[in-house]
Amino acid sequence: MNRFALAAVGLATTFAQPVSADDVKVGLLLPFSGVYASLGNDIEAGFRLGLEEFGADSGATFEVISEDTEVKPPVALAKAKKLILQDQVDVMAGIVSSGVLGALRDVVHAAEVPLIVANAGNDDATGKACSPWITRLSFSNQQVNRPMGSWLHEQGVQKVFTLAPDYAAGHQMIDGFVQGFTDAGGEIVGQEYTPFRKTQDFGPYLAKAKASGADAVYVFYAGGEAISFVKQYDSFGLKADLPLYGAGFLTSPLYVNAEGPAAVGIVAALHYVPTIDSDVNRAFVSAFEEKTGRIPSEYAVHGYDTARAVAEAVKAGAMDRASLGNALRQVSFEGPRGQLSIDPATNNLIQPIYVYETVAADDGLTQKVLAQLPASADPANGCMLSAVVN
């Protein structure tokens, strides 16, 4: 246990307070600056829309306190301690980066404050470092990429070169893909990890991919790095000979129009695209568009579903941090991305995965769904949750 965790243990017993039935304090921990700032803004927009739609029906009022993590673990730790100790929030939500989630895990666990992960895919948070206080309403890194590995091999791709930023999410996303791809019989002919938040020029890495003898390249990049990578891949002249695939954050609707024609034809896997054909999704897309003037991304849907989960937990009678934590892991509903439920063995979300291609439409770029891959639970990977909660 680290020194923050020790401090938080003491404070958990001193400060944990019952939630007043009519006032729920939510602390949002998101990046509003740095390489993932636009992701944080979209999650918050989705969250506020979700509270508007589902909050009133819960019988409570909600106070939201937002803090900027800047995608930096030490900053996020300080902000989390402020929310827990000074603001005494009933529940925290957010976290975009897997690195930040890894750094906060012990504090959240020891302070006994429910945390809903509204983005960061860090596998360990619902695996070997799981906690009854941490519930995921987003995705896990392996969940998005492993099924894409076998799907890509089924399409006839035999040899792949992989690229990702050098931090927890980059490694876990690529590991998930490699597992699915090699289990299906594929071969990885080269791998590179680029310095996270620091790489401006992907040229040297693209040269290695070109020389590798691969049939295709598979990557994870998100936010500002995704925009730079997709544009440089195209201007390097690789797209025609070496098709680009990836985790679908690469061509998120949040920034695909900034990537422009360079993004057309990229095929990727993700748990949400705004073109999902369902009434629930159509209603969400139109409400979000009306509110913000833009199409919702996967990030917006994480925020929206997170707000719904909090509202449903309160509606089910959750009155304090412990009962909120318990109620959150029991939520189940049909959201914009399909039927959602929480795996009781890990607190991870179970959801379908969509393979989609970015295509040009009259009013910009859009997402054409090519396949829906079945929802499946991640392996518990050392998570002993079922032994500590009932």
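Form predicted in complex with benzoic acid (BEZ) done, so how does the form predicted on its own look?
Lone chain follows.
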């Protein structure tokens, strides 16, 4: 346990204030500057919309204190300390980077403050490093990719070459896909991990994929790397003979227009796309677009559902940090993604996964849902949870 976590242990009791029936303090820890600023802005916009829609029904008013993590663990630690000790928040939410989440885990656990993860997908956070004080309302890395492996094999794909950036999320995403694909009878004929945030030219890796004898390529890339990869894959002339599949962050609605026509035809798996055919989702898309002028991404829905989870917990009678922590683990509702619930064994979200193709429409690129894959819980992977103790 680090020095700050030890300090938090000593201060947890002193600063564990009960939630007032009419005032709940929420600390948002998100990147509002740097490489992930657009993700942080989308999560915050979704969260504030969710509070507008569900907060009043909880019987409480909400004060939101936003802090910029800058995607830097030391900065995030300092901001978390401020929220816990100075601002005395009742619950924290956010966290885009898995690295930041890993740095905060012991602090949150020791200070006994509920944290809702609204993005970071690191499997360990709801696996071997789980905590009763941490609940995920976004996704886990294996959750998005494992069912895509079996689905892809069912479509007749027998051999796959994989690519991803060389860091924890890249390995976890690909490991999840490989498990599902090989369990179904598929063969991985090659794997490459590219230097994270340093790869400008994907050509050498694409040449290896072309020469591998694969039927298809499966990748995980996000943000600027996704844009570069998709464009280079198209310019390399591979799509016709070597179809591209991946985790849906590859063609996220947040930046797919920057990829342009190169993204057309790519099939990917994700827990949310704005074209999900349900009344709940259509209402969310309409409200978010009216509020922001843009279509919601998966990041926006993370924030929106996080706000609803907080409101539902308060509505259920949670009156302090401990009861909020317990109530968050029991929330269940139909959101824009579909039916959501929390796995009591891990505090990870259980949700459907959607396979979709990026297609061209009259007003730009959009997502055509090809299949809805059943919701399933992740393996516990060493997680042993007990109830939050007052």
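Rigid core here is just the name for the largest C-alpha set that superposes within 1.5 Å across the two forms. Positions refer to the first chain, counted from 1. In this text the structure is predicted, and so the values were computed from the model without any measurement.
Engineer: Core superposed first: is there a CA shift of 2 Å or greater at residue 320 between these two forms?
Structural biologist: Residue 320 C-alpha, core-superposed: shift of less than 2 Å.
Engineer: Can a Cα shift of no less than 2 Å be assigned to residue 266 between these two forms, given superposition on the rigid core?
Structural biologist: No.
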